[in-house]
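As a starting point, one isolated chain is supplied in structure tokens, in the form predicted on its own.
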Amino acid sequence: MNRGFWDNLKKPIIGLAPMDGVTDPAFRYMVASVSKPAVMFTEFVNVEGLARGVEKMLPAFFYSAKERPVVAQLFGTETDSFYKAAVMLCYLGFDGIDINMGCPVSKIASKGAGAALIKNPKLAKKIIKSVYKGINDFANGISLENAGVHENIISFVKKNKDMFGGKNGVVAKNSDRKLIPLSVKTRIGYDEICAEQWAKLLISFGVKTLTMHGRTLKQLYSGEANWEVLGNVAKICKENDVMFFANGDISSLEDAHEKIKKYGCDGVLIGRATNGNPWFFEGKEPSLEDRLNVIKKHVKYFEKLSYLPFQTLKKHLAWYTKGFDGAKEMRMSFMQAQSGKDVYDVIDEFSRKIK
């Protein structure tokens, strides 16, 4: 079973895992710019939106080349809608394509998207092979149009197609084509753990990379993360050569490693810490010369992008005014702004206060 990329990468492996709201382009790329980790996904994108043509949904795919290895995640039900958006995919010229089982949140859950799978491994089973489906096809040399995919989101690909990987990001010749790896992202349960006999029936559908978020659905993200739970699945992860990510809790560089080598995994993936600090992987203490030009740069390619409300960026911007004097101040500033030019007003000002 093809496992691409994820064999190249030197162990152990620690990258950015996959969050909603967070881990948009212009994220990715600030953190690939300050601290690149070994591997970085983007936030999950719905099947049934793109395969009914909502091209909105696509920006959200948008990536540089320095985030390479960079892969896409994909949540849903509808099997027909995965095969598609994985056809899509691989068009993009991504590296690898994550199915999403684990999104704890009650309007996806609900839907039997999300973790929701855990209690449904039928179609859990179904997905998994639909993706699969779509890689091959696409290898083979399948059309966007010959998978189906819908005319909005081709016609939205073709006239956007730098902002895929840079100039050279989309596929446009068969002789390019090529398998690429599908992983899944999961948590240790619904109501309960279940995590050894769910990570059992992942594998026996073909999952040869797997990341598991050490809380139930239940849990949401209360209490704490069960890395002896963890340390079970990497164990069988290891017995059925299954590369193996935990996820959950890591507040830093040093305990990435610790968790890592204690618990037996091949990495894991950093999800919250990562929020104001890019530099997370780097394992570095920014000074505050380097988090205000952070903020300038994530400011500008932001709305270089131009495709999100300014008021998404105001959480990034709250994170990263945290932990020296004066941050308060500038936080409630940055509140306000309505544009780009006000944040760096807000930093100029501030700047000059502190010479």
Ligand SMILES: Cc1cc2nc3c(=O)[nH]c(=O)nc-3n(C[C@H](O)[C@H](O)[C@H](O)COP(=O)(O)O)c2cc1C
Contents of the next structure:
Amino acid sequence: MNRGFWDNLKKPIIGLAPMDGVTDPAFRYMVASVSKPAVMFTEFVNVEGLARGVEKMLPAFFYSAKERPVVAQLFGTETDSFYKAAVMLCYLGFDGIDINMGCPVSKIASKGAGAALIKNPKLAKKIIKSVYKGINDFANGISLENAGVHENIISFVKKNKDMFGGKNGVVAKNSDRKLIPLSVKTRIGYDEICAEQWAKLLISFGVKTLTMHGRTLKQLYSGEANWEVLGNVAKICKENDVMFFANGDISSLEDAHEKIKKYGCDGVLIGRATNGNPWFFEGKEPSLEDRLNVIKKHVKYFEKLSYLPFQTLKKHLAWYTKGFDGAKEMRMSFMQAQSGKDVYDVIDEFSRKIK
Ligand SMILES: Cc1cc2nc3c(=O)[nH]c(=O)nc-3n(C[C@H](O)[C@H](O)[C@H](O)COP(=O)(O)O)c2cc1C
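Okay, that one was the form predicted on its own. Can I see the form predicted together with the named molecule too?
Full assembly next; the chain just shown is listed first.
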């Protein structure tokens, strides 16, 4: 049970949290380009889908070398599927694997995955064991085929090798096989707070790096994250030599540093405060020029990746266009855009007007 790259990060550690539909490859690339966080996570991907060979799930794992260290996140309930996904993620050259035990969305939790695992520690333990087995087997030389990874997945990753970390991503040689660390991201409880008990259980299952969002499943995103509880979990983790990341409602880099100090955690993960704000980790307010350049770069990279419909970019465009004169008009024009070229045209026209 190694902690790999986590032990090499300079504390306090401020990372980009996983967000489904948000921390997609283009956004992660933008964040890494303008204000590098200490670590970043992919969106979560379903292990059962991967085990069935649904290759359209794989682009969520595209990453570029500049995002490192980058951790891939998985969710699901089938232990065998977790095993196969873990072997595949090792092959893809990720720096770590995170297991989602915190998603409150009913279509996921109702199937026993995500935050529902808080109520099913037996299964949580088995999942952790399976992922560790996948990591170990990979380091010991198992092939994707022998691990039972679906043939569609194998052929997709082999065809799209460069999309996973560029040249030094996909592990080609046996000598490059190494043990990568496992981590878990969860919540402070299901319908009631049970954070301390739950953290102790996870630690007893071999978790060496843990993130907790300071809300229960029942709360979804309502109310406020409970930082007192997160502070108690930080103490337990410290006593057990476990790295602890707290999460929830951090609004600025200054706020992040204050909370880390006050609640004694090793670091924090930042989610929603990065929406439209890839500059978060620099703590600087971007100029209008920076903003327009980032929009263009984001659109260009998104189109280069070309695996998602243009529509999915629009939430990012809407988040970027806030807080400057003319933002509302620009946002409205972006909502009509059908392609990157339309976005560029809107920006060019705006730039001409303000000259
Ligand atoms: C749109 C959205 C998608 C999310 N997707 C994931 C996910 O895929 N995996 C995960 O562990 N957490 C996910 N989360 C939870 C965040 O990682 C984080 O725990 C939560 O937003 C609280 O942090 P914040 O207040 O800094 O946003 C998501 C949150 C949002 C808002």
